[in-house]
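Starting off, we have a lone chain in the form predicted alone, written out as structure tokens.
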Amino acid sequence: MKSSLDVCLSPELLHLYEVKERTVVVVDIFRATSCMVTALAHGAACIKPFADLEECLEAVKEGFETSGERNGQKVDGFDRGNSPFEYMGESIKGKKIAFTTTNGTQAIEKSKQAKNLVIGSFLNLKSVSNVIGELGDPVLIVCAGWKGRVNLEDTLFAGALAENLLDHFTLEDDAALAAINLYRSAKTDMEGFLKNSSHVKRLARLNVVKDISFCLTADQYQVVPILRSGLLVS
């Protein structure tokens, strides 16, 4: 018998879904989960996600570097912002990263009761698909969205992951079906499909361009971040 697969299009809808007995995949394509995957792929020791900015700052006392953003911009005084290009190279190896963002870490916080909590992005799409298939538990894909609102890029990822898992899981809701159909419409040119989306426009106003293309590139990394004792590890 196949396990079920659901898509939650916004963390504001999460109360409608059962979380505890599921593997939850949290996704924030632009750009939190893309950064997390990149950091661990480039040798970061671990990532500690925080919904609260002040709690993130306190993690410095435990040897963590501070990273993340509010409203798309790096927080004053933080070591790193929210571009995946800040999480590459020798400077990230072995580092413990305290991470807080406007949407992604909020979605993680709301999903912490999951049986397993996995971080997804296009950058590790195939690897996440493989791990989810191996675990075999019912799956809930949680889209971080933007301040409670649905966004296109996270929905596209939900559709891509759901499509990969169709042979092993049963779609339980129309959100999953809608996400798959949206992805199928966009997959040959996702960047073009998203050019008028709210988050792309928001990043453009911040002169963030190269992150968009990179975050939409499939299967750059094999790492699959999973939450263990409050820490995201490979």
The other form holds:
2 protein chains.
Amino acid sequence: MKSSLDVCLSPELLHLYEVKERTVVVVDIFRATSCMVTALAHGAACIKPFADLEECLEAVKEGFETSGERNGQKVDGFDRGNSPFEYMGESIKGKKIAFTTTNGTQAIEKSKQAKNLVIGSFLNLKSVSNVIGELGDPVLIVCAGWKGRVNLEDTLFAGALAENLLDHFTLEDDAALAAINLYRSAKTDMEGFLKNSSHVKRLARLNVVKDISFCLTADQYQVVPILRSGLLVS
Amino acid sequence: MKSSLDVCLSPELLHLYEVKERTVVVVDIFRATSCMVTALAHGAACIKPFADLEECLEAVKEGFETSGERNGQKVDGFDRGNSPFEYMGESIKGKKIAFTTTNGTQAIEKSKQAKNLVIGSFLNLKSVSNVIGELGDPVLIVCAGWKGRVNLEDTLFAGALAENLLDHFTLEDDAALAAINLYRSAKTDMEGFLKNSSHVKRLARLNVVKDISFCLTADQYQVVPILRSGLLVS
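So the form predicted alone is up there; where is the form predicted in complex with a further copy of the same chain?
Now the full complex is given, and it begins with the chain already shown.
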């Protein structure tokens, strides 16, 4: 019998879904989970996600570098912001990263009870599809959204992942059907599809347009971050 | 300056939206708001929505007839269930209807603080579009969903209404963009589009297939139910 695949369009809806017996995929395309995948692909040792900013800063004492954003902008005093281009090259190798963001790390915190928690992004789409298929457990894709509201880019990723897994999982949740349909409408030109979305307009104002293109590029990396003892590792 | 139009895909997300200064359109296509529109179009005097089943039964003392469902099925002892075909003909004329349902009347209860609260369905799509345009206030479309989860049919209606109002309102909410896109994909064959949806499968099991076709038929009625002193009237 096939396992089920559901899509939770906002962390505010997570209490409506069973989590503990599932593989949960957390997604925050612009830009937290795209950064996490990039960092581990470029040799970071591990990422410790924090919902709370102060706790994230405390991790410096344990040898972590601080990373992330609030309201889309780098936090004063942090080592890195929330652009995937900050997580490449020699400087990231072997680093332990303490990471906090407006939406993505909040969604991880809320999903911690999952049987398996993995990190998804377009950058590792095929790899995350393969890992989920191999695990075989029921799947819940948790879209980080924006401050609780549904957003388009995370929904599109949920649709892309659902499409990849369609032959091996059952889709009975209307949100999953909506996501897959939106992805099919958008997939030939995702940047065009998203140009009126709230987050793309917000990022354009912050002048990080090249991040948008990169975060929408499929299969740049093979790494699939998975949560083990509170740390995301590959 | 144009007013904004947002879409709240589930009552569980309503706290994220401003309600008090807005025209709120509550929608529960299968079948609460479709029944309400049908009842008032066929001459019912008014509808009193109840979130609570016991309170709904109490309204009998005030001369109301009882109507509605729990989990898609008529409540024992109620005068009417939740099929629009029960709200037609001579028997509905002049009646005061006390109405409670699993999702629709809960969404109304949560939206009561709106500047104006109107009831939307495909059956009165054009009329509700016109009334909203005339009111001119910012709009929030509240989809009743199913027990808090997002559903396709209410999202499609939100998209249809948003499309009608596109020239006169600004759409900045990603949920509104998602809804309008889904509606455009579905509008030439909504029944086909919805055939795998959770609620259509549930209703098919309950053997109320003809309700589905009827509830998806646009512009059968001109009535626009509006909440005045706790009563929905036309």
